[in-house]
Every structure is written in C-alpha cells, then in structure tokens.
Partner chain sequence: MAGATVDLPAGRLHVPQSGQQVTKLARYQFREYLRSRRFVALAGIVVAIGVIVTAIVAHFRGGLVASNLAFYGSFWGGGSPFVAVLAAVFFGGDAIAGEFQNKTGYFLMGLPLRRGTVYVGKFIAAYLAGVAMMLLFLVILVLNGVYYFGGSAFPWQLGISFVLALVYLSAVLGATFFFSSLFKTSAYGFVLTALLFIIGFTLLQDVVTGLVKIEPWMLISYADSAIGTIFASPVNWGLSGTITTSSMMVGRMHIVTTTYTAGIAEGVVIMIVYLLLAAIGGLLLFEREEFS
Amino acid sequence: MSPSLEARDLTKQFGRFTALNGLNLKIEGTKCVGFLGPNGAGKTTTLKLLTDMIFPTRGEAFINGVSSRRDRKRALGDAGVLIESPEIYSSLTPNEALGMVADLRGLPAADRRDRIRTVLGEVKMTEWADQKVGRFSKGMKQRINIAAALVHDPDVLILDEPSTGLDPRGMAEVRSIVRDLKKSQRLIFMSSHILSEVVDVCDEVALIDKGKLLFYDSLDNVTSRFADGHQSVDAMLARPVGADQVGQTVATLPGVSSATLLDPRRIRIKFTGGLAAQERLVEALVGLHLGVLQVTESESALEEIYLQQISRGD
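Just the chain, alone, in the form predicted on its own, possible?
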C-alpha cells in the first residue's frame, strides 16, 4: 500500500479566529512535498491536526487511510513526526535518548541497537552516538530529533520547518538529510516558509495562506500554471562567461525570452513552452560548450508565484 496523508474539510477555530478553513488535501506516494506558506498561514495547525495533537472543529485527518482522531495509535504507528523541535535531555547521549524513544515505540529489545545505529547513520551522527547531547549545537540536536522520528522506520515522515532557527551550516545539513531520506521510499511532508528549501528538496508543493489551500501540484506544473507561460532555470557553469557572450548565445536560443548573468558562472534563463521546451533548452545549452554543470529550477520562479498568490488573498 502506498503511503498517504489526507485532510478532508479540515477546519480549526480558536474562538473567533479561523486558523484552518476547510482544508482538502490528499497526498499519495513516496516523495517529498513542501507545505509552503507565510508565518501564521496554518501550516503547524495542519500538522497538529494530522497527528491528533489538537482536535478539529470540523473535518477529519488520515494517515495511510486511518483516521488520526478515531484510531490514533494505529494511524501514528506508521508516522514519524517532528513538530516544533522538542528539547532532548542534555545529560543523555544520542544512544540513550533514542533508546527511550524506541522503548516508547515498542521496538523489540533485540532490534533496538541495530535500528538506532541505522538512524544515526541516516542523520550523519554516528560518531557522536556516545557524547552528551548538552554539548551539541542546535543543528546537531535537530538531527537527533529527526533520528527520533525515524527510529521505528515509518513510511510517512512529517516535519515542521526542520531547518528554521539553524545557522547556514545547520540548514544545509538538515536539507542534505532530507534529500537522502527521499531515497528510502517514504512520503515526506515538510512545512516551510523558506522558498529555497522547497525548491532544493521537494518534488511537489502545497501553498497555504490564511488557513486556505491555494494550490497543490508538482513544482514543474506550478511554474507552468502560474508563471504567465514563462519558466525560469539557473544554469551553473564550470568557467566564467561575460554578459556579451550570454546575450549573443543563450539569449538567442529558441523559446528564450531573457538570459541574465547573475554572476560569472551562473545564468538565469526565462523561457516558454513547458517541460518539452526545457528539455530542448538544456540540450542547446550543452551544445554551446559553455561548460554547463547543472541546470536547476530557479528559486525566483517560485518566489514570484508565491508573492502573487499570497497578495491575491489580501
């Protein structure tokens, strides 16, 4: 059975304030979905409703087809959850802290050592397994929190802004871990308000604002639907190029509406035509022998759509 998350008419009111308003969202399959929105949009409220940490005013949430409200133990048995980064006892080591979690999760004693070793490897903390957590940086503690969510080997992983509050190195480490976890046949649902994080890590994106879902789709489809027929990609180069060279070569390729040199080794290209045009564009770029190393979805494309959709709700 493919892992899934579903919200049906999910609504939460706190007095007169509506934090979530009739959310209908169904996610299926092994992938990483970014749950994007500004602060206060309803992201954490949604995650808490999905995991039965708070009760809905109306509607229902499901994990792998099981109602979180009606059968909480069974639903959450398939899910690893990290919401609002809990603190770890500073006097414990990762082995000890994860041992407590494994015990609470009911893992057989014979399997715990191997499972803890595995998850510490997944979050790149093996060498720190017997060091006191109190000595760790915030980013290292967050990696242990992610390991705790993985210790029972769930097929659904729910993360609430996992890199928020970390320094650039810590953020990069957490993103690298999430990218690696995508290879392990899990459904990862990750809330964030950091656009670059979603572009870097996620396959699909759902945008929420003021408690309402604005859209849910793949990143490619989102840019095709909302960017006025234009898409943007960034080309990373092995060698520096000049603006004149870019204007005489890249800017003249079929379907390209503009080519901007962001720095001597990075070009932002705006084009039309969807995925087929993007494929042809990449082939043409390689043919120009500019030393193209990588072509990625431009963060600016999602940023423009994000601001456009949020402003429409004002």
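Positions refer to the first chain, counted from 1. Being a predicted model, the structure only gives us computed values, none of them experimental. Just so we're on the same page, rigid core means the largest C-alpha set that superposes within 1.5 Å between forms. First, how it differs from the form predicted together with its partner chain.
- After superposition on the rigid core, the Cα of D209 moves by less than 2 Å between these two forms.
- For L82, the Cα coordinates differ by under 2 angstroms between these two forms after the core has been superposed.
- After superposition on the rigid core, the Cα of R113 moves by less than 2 Å between these two forms.
Given the form predicted on its own above, what does the protein look like in the form predicted together with its partner chain?
This part shows the chain on its own.
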C-alpha cells in the first residue's frame, strides 16, 4: 500500500474563529508535497489535526488510511512528525532522546544504535551525541528534532517548517535530507515559507489561505497554469556580463519577453511557449557563448503565483 495522507472536510474552530475551513485533500504515493500559505493560514493547524494533537471541530484526518482521532497510535506508527519545534527534556543527550523515541516506537534493540548513529550523521550532530540537549542552540535542537522524526525510517513524514531556526548551511542540509528521503519511497508533507526550498525539493504544492485550500497540484502544472503563459528561468553565468550585452543578445531571442540582469552573473529571462520554447531558449543561450553554467526555473515563478493567489483573497 502506498503511503497517504487525507483530510476530509477537516475543520477547526478556535472559539468563533475558523482556523481551517472544510479542507479536503488527499495525498498519496511517494513524493514531497510543499504546504504553503501566509502566516496564520492554517498550516500548523492542519498538521496538528493530522497528528491528533488537536481535535477537529468537523471532519476527519487520516494517515495511511487510519483515522488519527480514532487510533492515534496506529496512525502515527509509520509517521515521522515534527511540529512546532518541540523542546526535548533538557537533561537528555541526543543519544538518549533518540533512544527513547526508538524504544517507544518499537525499533528492535539490535538496530537502535546503528539507526541513531545514521540519523545523527544525517543531521550532522554526531559529535554532540552525548552532550545534554539543554545547552543546545535552537538550530541544534531542531536538528535533533529532525533526527527524531527520521529515526524509525517512517513511510510518511509530516514536517512543520523543518528548516526554521537553522543557519543557511543547516537549511541546505535539511533540503538535502528531504531530497534523499524522497528517493527511498516516502511521502513527505512539509509546510514552509521558503519557496525556493519547496521548488527545490517538492514535486507538488498545496496552498492555503485563511483556512481555505486554494489549490493542490504538481509544481509543473501550477507554474504553467497560473503564470499567464509566462514562464521564467534564471541563467547562471561563468563570467560577468553587462546589462547592455544582455539587452542586445538574450532579450532579442525568439519567445523571450524580457531579460533582466539580477546580478552580473545571473539573468532572469521571461518567455512564453512552454516546454518546447524553454528547450529552444536553452539551446540559443548556449549559442550566445556567454558562459552559461546552468539554467533553472526561477523561484519567482512560484513566488509570483503565490502572491497573486494570496492577494486575490483580500
């Protein structure tokens, strides 16, 4: 059975305030789904409902087909959860904290040490394995929390802004961990404010605002569907170029509607015509001999859609 997460008419009210309003969402298969939305949109609320930390006012949440409210133990058995950057009992060391998690989750005693060493290596905390968590910095604690979510090698990962509190290198490491996890048959549902992170590691995105789901689709579809026919890529160059040069060369290529120099080695190119046009564009760019190192979908594509969708609700 492939891993799955499902929200059926999931609704949460705090007093009179509706934090989540009739969310219907079914995510199935092994992939990474980015969960986006502005502050207060209801992301954390959704993840807490999925994991039975809070209870729905209406509707139901399922992990791998098991209702979290009815049987949280079974629902969470194959899930790794990281919500709200928890605190770990301060007198524990990472080895002890992860040992407790592994034990309570039923990891065979024989595998525990190896698994704990592996995940501590993944989050780059090996040398802190026997220090008390109480003295750790925020980012170090978050790394241990990530390790705790991974220690039993779960099918489903529910992560609430996993890279909050991490330094740039830490964020890059989280990205790389998530990308690695994806390879090994997992479903990852991850809320985030960092669009580049989502573009980087996720296959699909769900966007909510004011407790309502705006869309859930593959990243490719989303970018092409909402971009008014426009797409945008960033070209990274080996050597610096001038704005004039860009205006005379790149901007005049067929299909290109604009080319902006973001910095001397980075050009943002807007164009129309979908995948075929993109392919031709890359070819032509290489032909210009500007020293193109790589062409990536610019993160702003998602950003533009994000802003456009969010403002529509105002």
